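What follows is a single chain, given as structure tokens, in the form predicted on its own.
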Amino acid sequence: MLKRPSILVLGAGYGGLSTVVNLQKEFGADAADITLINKNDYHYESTWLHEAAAGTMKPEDVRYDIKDVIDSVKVKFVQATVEAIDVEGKSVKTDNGVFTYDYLVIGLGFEGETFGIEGLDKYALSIANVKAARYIREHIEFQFATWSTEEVKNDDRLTIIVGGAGFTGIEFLGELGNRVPELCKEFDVPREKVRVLCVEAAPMVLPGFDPELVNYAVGQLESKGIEFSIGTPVVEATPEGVNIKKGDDEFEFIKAGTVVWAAGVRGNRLIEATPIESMRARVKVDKDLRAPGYSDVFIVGDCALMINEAVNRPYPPTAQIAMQQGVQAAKNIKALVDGTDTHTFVPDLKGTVCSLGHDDAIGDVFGGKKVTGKKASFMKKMIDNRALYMIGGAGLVLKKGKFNVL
């Protein structure tokens, strides 16, 4: 009797979970022993972090258990921390065991990136996770009820700096648009108190996206208060705020009560001590989604790097392309079983929106169209919608989806 492929996939991110519940259906109960290993016992929308961050969300909202969305007969699931990664001995050490495989799907996510810049990983919350996300909503709104009890008030608490103008940042500012003005009334603050100050090293807001969609962000976010610092690095961050550069010799201290950095990402540093060839902790994967060098080993999600040869770019790390590249894996793993030829990933990209808050967003869609507005936010929760349900049905589209669409 044959033996069974024994299939690990690290991560129920995008990439990963998309991965198994792709397994599932390539594989019969008895063809193969898949086992997903994840620190929680849920998945959380990553996408929908910067709603949660800023209070528009409940952090519960974001996250479903895994169990609601595998199929126990087919997956065994393990709630465990990996903590090392050997490719060469086909194993996976985590704080709940060791694990063998004889395919490995390694879907571990992203981490934040703060380029060296001093203080920055003390100084500076970032919105990796649904517990960091929860601890900046209720940091934000500290600092709001203490404004409001000291008797010597201290403006500097009700300013907030977003470090970054790429995707996330601009979410979070959007959100931010939306909850200030909510804030300041629960709290009894006045809105000219408060100062949302967004701080980016590039030249520009969303790089990538069309300017004259970046202008109506910007001008949208600017009409909710929020102001815009491009082009001057943040050069240190310290427990009062951050140090941006100006200028070749002119600094700016920027007192701060609260600093959110969103500036920037890269792969799980497991990677980096493994054999694998990695430029921040990302591997830049075959055409068929495997590690080179490493024909059992397949990278999703963040931690793969994939060239756009129209542009000569990286695709950019997007739920999207990670969930696709999921049912790609699926069945190159299943193709490696059953002894046939794997598959080139192809990304079929469908467009991007970036939400301005919960009504208001910009996109470039279906292969160019402009869209802004109400009708860019609704496009936005249906792409949130359909993420859902490529996951677990129509089911977790009525538990999770979000259907406010006006």
Ligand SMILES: Cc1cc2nc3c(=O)[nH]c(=O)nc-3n(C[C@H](O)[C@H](O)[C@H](O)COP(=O)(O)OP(=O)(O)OC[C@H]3O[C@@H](n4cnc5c(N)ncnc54)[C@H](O)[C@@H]3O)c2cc1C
Given for the second form:
Amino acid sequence: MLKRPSILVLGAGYGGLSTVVNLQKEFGADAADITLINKNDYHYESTWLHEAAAGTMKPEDVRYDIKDVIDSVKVKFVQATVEAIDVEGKSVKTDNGVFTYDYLVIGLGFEGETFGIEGLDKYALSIANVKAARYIREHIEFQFATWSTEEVKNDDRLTIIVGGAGFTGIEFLGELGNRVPELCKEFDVPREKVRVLCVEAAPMVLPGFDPELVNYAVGQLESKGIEFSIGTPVVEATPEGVNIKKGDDEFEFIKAGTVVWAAGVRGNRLIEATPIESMRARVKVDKDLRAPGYSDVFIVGDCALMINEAVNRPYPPTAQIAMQQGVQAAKNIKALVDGTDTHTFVPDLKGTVCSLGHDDAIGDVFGGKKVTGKKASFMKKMIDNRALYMIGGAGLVLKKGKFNVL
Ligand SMILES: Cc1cc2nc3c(=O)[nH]c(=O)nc-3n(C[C@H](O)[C@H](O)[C@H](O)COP(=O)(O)OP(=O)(O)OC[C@H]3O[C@@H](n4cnc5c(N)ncnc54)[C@H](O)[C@@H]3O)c2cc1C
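Form predicted on its own done, so how does the form predicted together with the ligand look?
And the full complex, kicking off with our chain again.
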């Protein structure tokens, strides 16, 4: 009898979890040894982290237990932190032992990218995972609580700077737009004392989005008191705030109690310690999602980089693509085990919806249809619920789904 293939999946984010639930479908109970390794015993919805960070959603509502969505007869789950990946020796070192594999799927996700800007690593917060999101929420609340009790008021505590007017930055600002009035009420802080400022290096907000939708988004956020400083790169962060470049020799230091950096992501640094070629820890994968030169290693999610040939630019890293890659990676591993051909991964892009709080959004959907307001917000919630459905079926949607549709 042939040895059962051993398949190791690293990371229970959208890419890794989607791979595992689809491997469960592809393989019978005794047909493969499937192991999933993840740092925590829960999955978190990265696409909801801005809500947990702003405090408009509880951090525990963003996550669910991995054991609830995997079939423990077919998949062994190991809670462990991956420390090193040896693609030559076909093994993975973790803080909970060493694991060998015949096929490896790397889905270790994203990390914040600070582009070497001085002080950002140390003094800015990043919406990187559920613990970091909870920290940001509590940090902001702490600033409001301290202001309300200190005798000599330091109004700079109440300034929140968000670095980056891309997707994550705008979604976070949307939540802050709703959260700040609640915080003011809770901590007896006059609204005019609070400043929320978005600082962006590029000359525009939400690059790649339709300009009409961008105007709508900026108008809605400004109406909630959010300020924008566009085309003004952050050049340094300190414990007191950030220094921004306003002209050739013109700089402005803005004092702030909270600085959140939302201006860039990269792949997981563990990739860079392997011989696999990568750019900011993102691997330009082969068409069937394998790492170039390593026929037994698949890469899914934000650690994978794929070029959209229509525009000759990389596809943006999204949950939508990560989940679709998981489906294809599982199918391709089954094909390799069966000795048949693997298939090319083709993303099926269903559009993009960017939320502006729980009750507002902008979207470019169904191949160019523009939607705004409550309609777009409803679509965003349906997208979120669909992602839950793809991983955990109707049960997970009922447990964690968003039904507060207006
Ligand atoms: C605030 C925000 C909003 C977003 N909104 C959208 C959106 O609306 N639509 C969209 O499509 N995309 C959105 N994205 C992007 C999307 O979240 C990512 O593209 C997606 O999470 C990538 O999935 P992944 O599986 O590669 O990684 P992740 O979801 O990051 O999962 C990686 C997993 O690996 C685990 N892990 C990491 N390191 C280790 C280690 N050393 N050992 C063990 N386990 C480890 C992590 O704990 C995690 O469970 C958003 C991102 C953010 C931050």
